[in-house]
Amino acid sequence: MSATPTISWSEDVSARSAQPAQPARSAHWHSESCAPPPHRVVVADDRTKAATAYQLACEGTALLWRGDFHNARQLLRAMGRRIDRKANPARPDATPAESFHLHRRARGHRARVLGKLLVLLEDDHSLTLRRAPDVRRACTEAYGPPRGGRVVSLTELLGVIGAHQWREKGVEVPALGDGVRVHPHYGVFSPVRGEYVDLVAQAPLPANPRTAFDLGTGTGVLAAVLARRGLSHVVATDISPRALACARENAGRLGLAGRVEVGGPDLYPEGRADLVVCNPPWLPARPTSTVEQGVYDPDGTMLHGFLHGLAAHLNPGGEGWLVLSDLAEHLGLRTREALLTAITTAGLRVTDRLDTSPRHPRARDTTDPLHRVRAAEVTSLWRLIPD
């Protein structure tokens, strides 16, 4: 029996009818957020009303779209507006932690409802809908070579398309030079927040550094910055195969393949280095998708792994750089005392700390339920050495 889940539907069971007259069809189900396959699927098209689609989706029924691609996107937006109108307003007396959890819960509900609008990718990853874009290359980049038809949510497919566009365009990284870009892959956290990259580019290096480890490298941007700063050998690690492929590609694009070695899935590579850099996910909470793994670190597992392994992986005179936002502290998810205790318990001490304020648009968005904490956020580079 195949381990890949499948879903079934009948082409003549629509949002307006309930009795199938044709044999059921089936296809593999795929969800990057690990959403379970829907139990009931009906066909929807250009005649499907937003109110009907929204009601069915809230009840758990999925809608397989068979109409015009652009109309599907309009339906998705109309369903989103209905969700937003029914959302509970933020409580003015809520603590930051309560606001954060309510915000995540609302986002989760929104994702579940909108995720019920589905599309069928054919055996070659093509999308056979009217006015549909050619998504074959984007899907191959995200999912790998075609292995039969699969059904995915439209929201996921739009994310795949957007990731392909970012991969083609790239993200400019001034710390690497004027006009130099890093190209993120699907499912790999993009370095759109340049302030943490600038910290690594500007922090004073330890004396005569030659080797460095970049733990949780993602796109490889920090490994590239370290190599450009003169480190002769940088080992970049990550647990994600997508990140490893992305980091290798970016190192090659930048002409740094001879100085940046990419490997995993262990957090630390073998041996020791003069400098160990780690930019772990900043919030100690559970991710709900592969993309969120760059933001959420359950129980601070990666943070503590870095701290407790650092002393054993440093050369004499070496140091570790912890790049971390204090957003979790403002949200009540972690205290500064807990962070300092974790550093001390790991046998480390802080020799310096460099701070910077966020420059991203969300820090200035007063409509964001978490605006107050985002505006107060500080990102720091903690310079650590064995005590």
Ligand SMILES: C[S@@+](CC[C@H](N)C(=O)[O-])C[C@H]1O[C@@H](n2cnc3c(N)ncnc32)[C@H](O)[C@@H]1O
The other form holds:
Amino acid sequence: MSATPTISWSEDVSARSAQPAQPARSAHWHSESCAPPPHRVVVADDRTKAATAYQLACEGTALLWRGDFHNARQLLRAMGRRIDRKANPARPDATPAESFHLHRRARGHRARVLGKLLVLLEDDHSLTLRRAPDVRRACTEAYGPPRGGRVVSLTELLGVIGAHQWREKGVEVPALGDGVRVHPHYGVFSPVRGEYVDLVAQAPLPANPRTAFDLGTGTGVLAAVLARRGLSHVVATDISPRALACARENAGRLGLAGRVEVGGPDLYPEGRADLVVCNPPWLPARPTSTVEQGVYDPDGTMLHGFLHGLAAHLNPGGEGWLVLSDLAEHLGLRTREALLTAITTAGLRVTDRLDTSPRHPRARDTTDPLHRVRAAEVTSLWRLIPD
Ligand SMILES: C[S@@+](CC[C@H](N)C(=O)[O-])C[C@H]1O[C@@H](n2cnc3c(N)ncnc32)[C@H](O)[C@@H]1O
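Switching conditions: you have the form predicted on its own, so give me the form predicted together with the ligand.
Starting with the chain above, the whole complex follows.
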């Protein structure tokens, strides 16, 4: 097992200070995006100017924040504005695929620079910064019980805090009933785009279905929809342990624990089912963090795994439902022909396709560099049977 990475810094490195430099301190380094620990760390506080912080961060020096929590957030925003001002303008001649890669690259650069502003979580996951919120519960939900102090980027911590708020509040899923909510955990794909859930709630079921598999269950939302539609046994799987815990919790909250069994990390559970539902990440690209595992499917691994395993996991008369948007096609990352070939190569036939358009606000955001493709996106539920 590899040792937990550690970072070191000296609390008083200021040239202005008359105090002798204190001995170096160190703490474990944690990054959900697997960013390597920074080699050089300096201490920053309310006196640190945005221009200095931005320059240091661009050079690869991390800044461990020791000032006021709200000032740290402001500094982060000021650094973000500097990054945006320096960003290359969108190229009008770029193909959708080039625009997508440039957009991802720019976001990666932004994340790397902003990720250089760090905070220390104490042994109990608390922050000892002025005006800091109590983040212990949010951090325990995201990271598990405290195991000594750790340094994380402020951007990651803000994501952890935001995820805690979403988990508390939940996301309304009308397909499950009026006012019914599912509660996403940190790093688990959230069903904020309800249109694909509605497809699963409305598609005609195969005759007398009793059992179903929900592959890549995330919050367990589709498993819950199937259980509410009368399936008596739904097995849900996911590669992410956080998703498995989240799906289990949601099934319990919704009173469906007797119908929804949360299985393991393997894509397919043992045995066969009358219905197999799979909503894989919609874009064939490499995720840069565990949080992105719900959005990017490297080389379409999950999509192809679902298609190739389907016939062997269906009961006679059963069918598979593939939920997939055509965003990847608009971006030039996959062709419709390649998808249809993958379906036939897996020994499957399409019996029907239900389409819907996105209703989420991003599809109408004209400032989004990918607006044109997002506005044209269609999400489909493909009904598949063995050929
Ligand atoms: C688009 S999300 C769908 C989540 C949920 N079914 C829904 O519809 O809201 C895709 C899910 O697949 C999971 N996943 C990604 N790659 C996987 C793989 N190779 N095997 C199993 N699950 C995977 C992700 O963790 C994520 O929860």
